[in-house]
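Here's a solo chain for you in structure tokens, the form predicted alone.
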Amino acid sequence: MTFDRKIEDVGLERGVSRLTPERIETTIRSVLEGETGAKLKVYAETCMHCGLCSEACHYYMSHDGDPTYSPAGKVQQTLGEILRKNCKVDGEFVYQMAQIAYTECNLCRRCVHFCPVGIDTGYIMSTMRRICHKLGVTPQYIQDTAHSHSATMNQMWLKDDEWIDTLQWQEDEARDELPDLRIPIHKEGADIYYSVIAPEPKFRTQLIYQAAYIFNVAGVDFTMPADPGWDNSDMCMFSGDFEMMGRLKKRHFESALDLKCKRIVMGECGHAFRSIYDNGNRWDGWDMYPIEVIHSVEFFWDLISSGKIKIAEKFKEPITIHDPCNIIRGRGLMEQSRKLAHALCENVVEMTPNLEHNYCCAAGGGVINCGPPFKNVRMTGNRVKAEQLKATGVKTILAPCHNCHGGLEDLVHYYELGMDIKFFGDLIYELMEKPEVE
């Protein structure tokens, strides 16, 4: 297979400019005989190269059936190409398995529900991210985003007197309309520890209004909280800095668990949840979560089942939902979100396909986070998103996850659809019954 597609990108290039074969031999073996077994081995082994993954991935069917966008392709021309040459690959090498495994990934494991054996496609590309982050050869973006967590302890480089602030001039704000309001910061023994992303309190505030004003209508005995450990991204998941993903999720479980606090509810993303539900916990050695942890998703059906939250007036226009990968296909919340969808909308238009066969946003996976030169690689790798969407024929997307968002609203722009993307959240604030002040 011949890669025509490189794209230039200066920690791609800096970090094969210091590469030597040795280096190259000595990491790729390191991590192939010392942090996979039987499982790397095993999908190495039995695929049957019977092409039934290629139709599931977005990439290939996006580009009219070129081969080398499969499942199956992308791990040959990475994987493949590392056992024919017994680990002896160049700078070059490096350089495009980086590209493939970063970029034309999303780790969504879409394919793994077409695959007869069950290979897990999103496994073996995140052990070739592993690979290139030993080696130092990573986008520039995503490795901006790691630095930042290894420095604050968050994704944004906010200071920590920066994120009180913020949630104190969220609270200040929704004061001028439920008077009463409290946004309880490092409270002790709270039913509920509510953990965000970092870009909620950089980019998207209202979440955090929003959440306020539900909960405290709602009666939620709830906090978030003042310490290093409030910010549940994990971009390092998906560098590769599988080190550092293990210090966030432990400083992020442990914070909940310092404050005693019963239970953890994370806000609407998904990539921040699998690093909860799936590897950070892992990576960090524990059987089962120390604390529970649930997505918004499920929280905010609890709320509205119980009667806790009730709905004013439906969402009278057709909408349709967007299924995260990282909360459907990886945790099978698709029962939970259309339950709160119909409970909120008068009329669901489901997509084709749906639920653990939607096609993903393109974001995910830390591919929105490689950045603008990678930009065009989502756009035109995602156009059958762009086709499912349009061809529901309604006007709003329902998302509960921000990368979905971010990959959602440029696809949205690039193929001039003319739709609007709300999550939970938006929808729960602006349709249930609030109480009068005076």
Second form
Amino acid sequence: MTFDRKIEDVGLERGVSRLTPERIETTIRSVLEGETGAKLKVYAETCMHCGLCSEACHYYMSHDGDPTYSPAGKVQQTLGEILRKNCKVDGEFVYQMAQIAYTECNLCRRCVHFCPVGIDTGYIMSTMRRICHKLGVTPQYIQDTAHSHSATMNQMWLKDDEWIDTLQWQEDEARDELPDLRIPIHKEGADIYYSVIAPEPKFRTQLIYQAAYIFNVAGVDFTMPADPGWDNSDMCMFSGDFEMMGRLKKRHFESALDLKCKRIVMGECGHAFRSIYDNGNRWDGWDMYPIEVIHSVEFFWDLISSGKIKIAEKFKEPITIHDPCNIIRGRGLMEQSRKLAHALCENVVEMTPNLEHNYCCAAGGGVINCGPPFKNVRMTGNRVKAEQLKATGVKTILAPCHNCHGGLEDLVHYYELGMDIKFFGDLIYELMEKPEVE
Amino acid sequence: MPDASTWDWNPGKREVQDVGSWSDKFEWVEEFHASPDGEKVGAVVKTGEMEFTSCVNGEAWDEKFDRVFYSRFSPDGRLTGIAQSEGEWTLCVDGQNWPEMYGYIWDTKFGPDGSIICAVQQDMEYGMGVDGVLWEKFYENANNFSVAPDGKNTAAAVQVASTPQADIDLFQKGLYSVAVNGEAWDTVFMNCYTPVFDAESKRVACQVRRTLYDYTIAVDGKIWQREFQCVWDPCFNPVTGVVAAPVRLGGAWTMAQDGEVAWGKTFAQCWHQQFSADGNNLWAIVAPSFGKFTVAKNGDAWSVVSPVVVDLAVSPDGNRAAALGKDGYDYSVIVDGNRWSGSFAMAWKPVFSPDSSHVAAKVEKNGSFTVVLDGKPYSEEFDQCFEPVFSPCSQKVLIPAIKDGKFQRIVANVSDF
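Could I see the form predicted in complex with the partner chain next, after the form predicted alone?
Full complex below, order starting with the chain above.
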């Protein structure tokens, strides 16, 4: 297989320039021998090269069946080469490995559903990223995001006061509409600890407004913390910096535990959920989350099905629903998301394929966080998603995940699909019965 | 610390305030807070259109604000609230404002002498203020705010240099340090976390991240000789001044002191360590195996385990400890390696009596609150109760509580449980 699509990136170039053959070999061995075990070995030894995973991957499908984009092909170009060469690979190989692992695999795990022996290519690519992180070869922008996490405990370089100020600003805004509305800050003993990802206070403050409005109308006893830990996101999990991943999750969970809240409800994000129930929690030694975590899709459905929120009028236009990998394949929320969609909309048009077999947005897994150099990788690598969206014939997409929003928005513009993208929170706020205010 | 011997320890129940009537006086009443001695109850209240203040024992502060939040009683019984007027902020203490208005103010902390400390942003620079006196030097960013045991000295992780957007090279050369009373250490690191003072309020230790992969502890700016895969919050031995911190080696956690591994055992996790007052025992929350947490004394773990263990408390004599176990939705209280019978929807950090003989904890069950002492619940449940305080003689327990709209102050004998 030839690798003919190298993309210039400051982080990858700088990282490779500092490598020595000894450091590469020692680092790869330390990860393979010290941090992986039977799982990786079994995966490496049992792949039958049957090719059934190929058509599971949006990159392969979007590149007209180029085998270098197939899951097994990407494993062969990374782990396979490492094993064949007994860890004696050069800097140019590391660059290629980093580009493949960080930008040509969304860790969406669709391929797992197509592998007859259940190989988790997402795990293999995560391990390649871990090696790249340990070698200091990471794309510039995702590394910058990891630095933000490390310095501020959030991914958007928000300073401590900027977070609280934003909550209070949104509270003020919402009080124009609902005068008694509160966003209780750092309220000990609240039933719900509501956490969001940092793009919400940074760019999508309307989501905080809307959630606060919905919670207030529903009578939810909630709080949002005043201290770092409020950001449930985790790009360090995707950059391969597992130590920082553990630090972030420790802060997030302990923030909620210290406030004596009973449950964490998190906003409409996908990847954060993966960090909370699968990766970050386990690096910290918890075999499941130490405090129950509920995704907004589940929580919103609970509010509507229990009658705490009533829908005044359903969304009339046809709408399609996108299944984010981390909350559908990862958490199994396809049923709740459908119930919620049908409770809100008169005409839900399913994509094909859908549910756990839906195509990825190509933004998740940290790929969108790798920044502008790799935007075209996402666009050309997800033509199949654009075709899938277009085939629905509708103009509105429901997507309960921030990364999916980013990825789908880019696709809609790139392929000129003319579609609008909404969160569940957008629709609920728009369609719910609102109390009369004097 | 406040002198609890001056408090009213006469056994019995006394109604302090009819908080139920507050809703007739104000447009709304936020969360109630009780003073440590149980003599006062306070809350943020809305007094009019975009007009807020605090109310203590039924008396509202004179000054009204656009907003009041982070309402807290100081250890000596003064109610503090962070208050906003015309876009600027101050700390209001019992109705009196700090001398200046600030760009932002948050994260209130207290010293044992009654000092009140806040994180402050002024003109988009960050630092700390003690009783309204700010650090002379502020920084581009500051976080991880810390107060010394004397309540006078303060420290924070600070950003000492600017960086262009997404300059990962410059970031990795180090931009962060620790400022003590506003003066930053000479050394810079990639990251600094959780600065902590020694018992004399002079030395400061913190976690540092030297490279993307190397973590260690710095004490007064000087790093330990050894680096680790990860570290957690350090603490000082109050008697010897030795610094202890959990460290990760080879994928497992253990305890290090002054840079050397101190415990012969490793764990799947080790954190929240705490020295006894005499410095002889070092307690910590540990996970002897993945997913199973407990408490260890000097590296020896209790046999009782839970999926989650939090809120470690060490007795004044240093020989006993208590913590909360959590299994699914159920909290339990674990003392000296034994789990009290019964489980709770929520539990708060256990409290030891001054003579170390008794343990009490605030708990919630079926939506009601009470206090459990040595495993036995108090005879009455409340709509809300606050964390218990033992009398200096260790034979009585103060339970501030709210029931049926009445804030009451209960002094119970230990024998009442």
